[in-house]
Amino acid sequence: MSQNIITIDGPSGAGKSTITRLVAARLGLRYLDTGAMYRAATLHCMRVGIRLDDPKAVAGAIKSLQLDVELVQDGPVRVRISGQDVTDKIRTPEVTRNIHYVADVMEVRNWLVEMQRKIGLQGDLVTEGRDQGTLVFPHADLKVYLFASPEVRARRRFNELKERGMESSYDEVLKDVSQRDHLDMSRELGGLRKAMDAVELDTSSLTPDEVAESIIKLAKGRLAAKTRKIDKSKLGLK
């Protein structure tokens, strides 16, 4: 299941989406943004009009979610709900603040993890999220854990919202980042954790290109080692 699979996990704002897209494009692999899937599930529940703090209501609402995820190499994952493109709509601050309600529901997480694993069956994938290397693809060829200071991540998120024309203040974004860190690390289901065999990369003072190139170098090294191991196996060598 883990043929040519790279997992990139880390907290919100560490640069996962941008860097994962770069790595996928340069290595010719597919790109999966699992956070977009949870955002889509959250948007769906918000549209249905249920109480998001009611796990049973969320579990019931998710049964009617018709989710389609289109993987690409050189752009954001395209997400559709019931055939409607919601790629931009799932990125609002309101959706961000409500994700934890939906992501903490076991039925939602189990359904999306199964969906992610089915996508991974084809291999040739770079996938990012919080639990890709620990839960979804524990046998991935390369696991990377990205991180940066809360202040740096808040600044990135603030600039991203500003570019999209969404009004917010840096202090509000920093507060949201800190709260989300606490929620992500303390949740029982799919909490943010670094895999024991993951490579840690601090992105605070690095450009996306620098981080991507570091990961690409690691990936090529792992692939070369994997190829040598397969060749030895075919020759009956240890």
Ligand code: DC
Given for the second form:
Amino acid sequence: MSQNIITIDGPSGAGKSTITRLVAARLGLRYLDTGAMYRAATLHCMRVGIRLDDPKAVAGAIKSLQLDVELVQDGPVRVRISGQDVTDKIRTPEVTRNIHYVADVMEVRNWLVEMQRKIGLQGDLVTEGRDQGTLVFPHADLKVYLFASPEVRARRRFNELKERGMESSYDEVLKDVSQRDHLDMSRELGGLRKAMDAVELDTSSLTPDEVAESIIKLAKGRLAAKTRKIDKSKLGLK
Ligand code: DC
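Take the protein just shown as the form predicted alone and give its structure as the form predicted together with the ligand.
All chains and molecules follow, beginning with the one already shown.
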């Protein structure tokens, strides 16, 4: 693979988005948030008005989804449905609650995985999700699996909601986090799993900056080794 690909997978609240963006910006690579693609697919199905618990209806509705994903330097991935920017609209609690119906459907996953691989072919990439290292980019140069205890992730989420002025209770948020873990891990195709060759990083007691710096160090080592290998093979050396 000539493109440099770094995958960052893990459960929700492990700090993937912040950390992946820091890594991408500091290494000058493009950043892809695949969760945004599943969110957009969910919003589309909700708008079409089908029964979300009917996988056939979801597979049918997805055929009319015109999804445009724009990778932005130093910012969140911008997503458009039929030309309309929905970058903020995909972040509502309703969308989050309904994602699992859509993300469980094989036709949806196959379509989005294909789109993600095409994006990978267009240049160097740091990509985050649940299945990036296991399924989408099995030959990635560096695979990272981020995690933190459910309690730590729930506390982060609770504080984030509080900052945004949204009422919630810590116990409710913790229940939500555990439920999403269960849904993400029990998904047959593209479920959340650590790739065998992924580097595991526990983010519980580290700042995003510290985690990003560890990943950057690893990435620089891997990419330098890859360049040396390519140079040697060009010279016909072993
Ligand atoms: O990263 P996020 O919380 O925005 O992702 C939302 C949901 O999308 C997540 O709960 C599961 C699904 N998802 C997925 O199934 N596969 C991915 N590669 C990324 C996200």
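C-alpha atoms forming the largest set that superposes within 1.5 Å between two forms make up the rigid core. All values reported here derive from a predicted model rather than from experimental measurement. Positions refer to the first chain, counted from 1.
Relative to the superposed core, Q66 undergoes a C-alpha shift smaller than 2 Å between these two forms. In the core-superposed comparison between these two forms, the C-alpha atom of D202 has shifted by less than 2 angstroms.
The Cα position of Q179 differs by less than 2 Å between these two forms after fitting on the rigid core.
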